[in-house]
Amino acid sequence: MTAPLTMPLPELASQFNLRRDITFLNHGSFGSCPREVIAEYRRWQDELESEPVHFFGRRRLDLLEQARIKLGAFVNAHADDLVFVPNITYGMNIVINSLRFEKDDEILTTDHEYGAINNTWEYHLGRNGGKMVYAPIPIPMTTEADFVEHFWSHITPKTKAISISHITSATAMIFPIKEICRRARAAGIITVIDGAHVPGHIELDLTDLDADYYSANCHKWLCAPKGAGFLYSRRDMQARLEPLVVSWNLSRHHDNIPRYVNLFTNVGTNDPAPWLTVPTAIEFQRKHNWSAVRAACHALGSQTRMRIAELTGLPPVSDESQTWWNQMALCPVPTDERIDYNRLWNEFAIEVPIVAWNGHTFLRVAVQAYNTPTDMDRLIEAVKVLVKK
C-alpha cells in the first residue's frame, strides 16, 4: 500500500469558498476562485457601477490594455497579440468562423478533442466546405516522439489546418504540440490550439510554441473569475480573423489600439470585471509559489491513481511523470452503469466527472491547491463501494 502524503501548503484550502461538506475534485470543469481574487472581481464591478458611463467610455480600454500587458508577461506574448474573450469556445469560434476552406480540404484533429470544439468545426465546415479528419491516438501513451510521428502520419496534401488540444479535456493528456506546430509551419499548415486547461496548470510560453492561433481559459486553472478567457493570434495571421459580433469595432478607430484588439474588444456592453481581475489571479499564484503547489498536487494525484488501480486492477494510462499529465489524474474504472457520476454526488457528496471515451471509462480526478489527502481518502472509499457492488 502506498504511503500517506501531506500537502506542503494546506493553509491554501482556507483561501477558497468551497463548501466543507463536499469533496470537490472537478476543478477541470469549473474551479473555485480564491477569496482575494473574488474580492477584486467584485471591487471592479462596484467601481463600474459607481459611474458606468465614465468607466465604459473613458477608462475601460486603458484598463483592459493594462490587464493584457500583465497576461502577456505571464504567457510570454505581446499584449497586442492577445484579446480577451469570455471563454475558449468563443475564441475558437472566432478562428473557425473566419477561416475559409475548399470542399476537399482537410482539418486534422484527434479523437481526444472537446465536443464543443468538434461541433464548431463540423458546423462551419458543413456550411462552407472542408472536412474533419480524426486521428486516433491510442492510450496508454508511449513517448512524445512516437505521438508526433503517429499524428503526423495522418497529414495528407489536403491537410490545410490542424486543430488540437494542448491538454485534452476528456482524457487529461498533455500533448507535445510544440513539435507539431513547428512541422505545421514548415509545411504551410495552419495551427489552431485548444489551451482550455493550460494557464495556471502547466507553464505556457506562446512565443516558444509559435502556434498560429491559441485560445485558453483563465477561469479554470489560473483561478480567475468565470468569463475570463483569451485568444492569441500570430501577428501575420490576425488579418484573417473576422468578428463574431459587428458593432463599433468596424467603424470607430482608436489611434492607440491595434485593429486586431479593437475588432474583438468593442463589441458591446460586456462586463470587463473578469478580465480586469486576471492580473490578480496571476499575482495570487506567484505569491503562493504555484510551481510548488502544482508539484504537490501532481504527487497527490499520482498516489490517488495508484490507489484506484489497486482497487480496480486496471493499469494507468501513462507513467507517473509530468510529461503526459499534471493536475488531472485519469483513473480507469470498470465500465459499469453502477459507477455513475450522479451516484458519486448523491451518495457520497463527491464532485468528480466520469468520462466515457472510446469504450473505456475513467474518473478524471482534478487536484487543486484546496484538495487534501482526506479528499482522496473519501474518493477511495466511494470507489471501493462502487467497484464491490
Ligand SMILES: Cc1ncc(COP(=O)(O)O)c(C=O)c1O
Second form
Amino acid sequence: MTAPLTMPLPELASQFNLRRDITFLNHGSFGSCPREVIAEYRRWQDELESEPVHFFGRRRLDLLEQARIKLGAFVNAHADDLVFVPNITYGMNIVINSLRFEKDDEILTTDHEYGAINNTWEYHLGRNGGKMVYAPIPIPMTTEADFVEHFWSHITPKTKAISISHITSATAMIFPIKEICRRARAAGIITVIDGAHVPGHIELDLTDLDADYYSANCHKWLCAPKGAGFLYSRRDMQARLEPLVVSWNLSRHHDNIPRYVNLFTNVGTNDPAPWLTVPTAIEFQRKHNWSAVRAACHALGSQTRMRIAELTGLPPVSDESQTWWNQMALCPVPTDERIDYNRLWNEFAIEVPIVAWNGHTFLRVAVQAYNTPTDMDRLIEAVKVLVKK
Ligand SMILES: Cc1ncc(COP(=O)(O)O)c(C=O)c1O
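Structure of the form predicted in complex with this ligand, given the form predicted on its own:
What follows is the whole complex; the chain from before opens it.
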C-alpha cells in the first residue's frame, strides 16, 4: 500500500522557489528544485571553492563514487555500471557515437521520439552507415501487448538496434520497454533507451529492465540540480563505448575505478556539484513518500484531462490509469490556427507546453508536488476562453 502524503500538496509547494505570479505546469521541460536540494548543491560548490585543489585532486573521485552508489541503490544498478553525465543528450551521444553499423543496417525507433536524439542518430548514421526506421505508433493507446506487437512488426533481419523512449516527450507516454528489451536481447538487437523523464517519475529498476544502454536525467522529475544525468551500460556492452571527449581519460588510469567510469568521468574540469547532490534529491523524495505524491499528482492530472476534454469534446489519448502516463497529463485541444495558444503565457501567465505532433495539438500539463487544484482551475478558465467558439 502507498504510504500517505507527509504534507498536503499545497504545503509541499512551499518547499520550492517558484514564482507565485505564474502558474507553472511545465516541470516536464525544466523542473524546479526543492529549496533544501538547492542548499546542498550550493554547499558542495562552497566546499569546492574553499580548497579547489584538494577537492578536485583528492576528494572528487571518492565523492562521486559514493554518489554513484546511492544512485545505483535508487535505480537498482551496480554503481560501476553508472556514470554521471551532464544530461541525457550527452549520454545518448556517447552511445550513438560509439556504435558502428553497416550501410543497410536499420535502427528501429518510433514517431514519438525527442528531436535532439533523432538528430544525433541521423548525424552519426549519415557519416558512418545505417538508417533510422520510424515505426508509426498511433494514438489512442490500447494495450501494452498491442503496442509491443505493433512495434515488433517493424523489426526486420536488418534491425541491429532499437532506440526508444521509456517516457516520451511530445506525447508524454510510458512505453512498455521491458518486453521490448527482452525480445531484443533474444534476437541479438542492441537496446538504447531514452529515460529522460523517468527517474523520480515512475519506478526505475535497471537490472529488471536489462537494456544495453539507458541514459536519463536526474534534473527533471527527481528534482536534482540542472546538469545531473547518468548513463547506464550493461557490463558486457561497456567495452564498445568510446570517449566522447578525449582528455586525461586515455592516459591516466585510476586503480580504484573501472575503465568505463574513468572514460566518462575524467573529461577536463567541470562542476561536480549537480552529481554530488543527486543523493540529496533522492532522500528528499524518499522522506516525502514520493509514491504518494506521484499518485496525488496523477489524480489531479486526470481530473484536469477530463475537465479539458469536456470543453473540447476531443477523445483521450489513453485511459486514466497509470499504465500509459503518470505526471504529464496530455490534453488534446483543437488544431485550429484561429486559436492563439500563446495567450496562455502572454495573457494568463500559464507556463504550459503546447505540442504539435502528427497533426494533433496537445497541452502537456505537468503535475508536480508544488501544483495545486487552483493551478488547474486557472488553466481550465483560460482554456474556456481560448476554445470558445
Ligand atoms: C524524451 C526526451 N529525451 C531527451 C531530452 C533531452 O534532455 P536534456 O536536454 O536534459 O539532455 C528530453 C528533454 O526534455 C526529452 O523529453
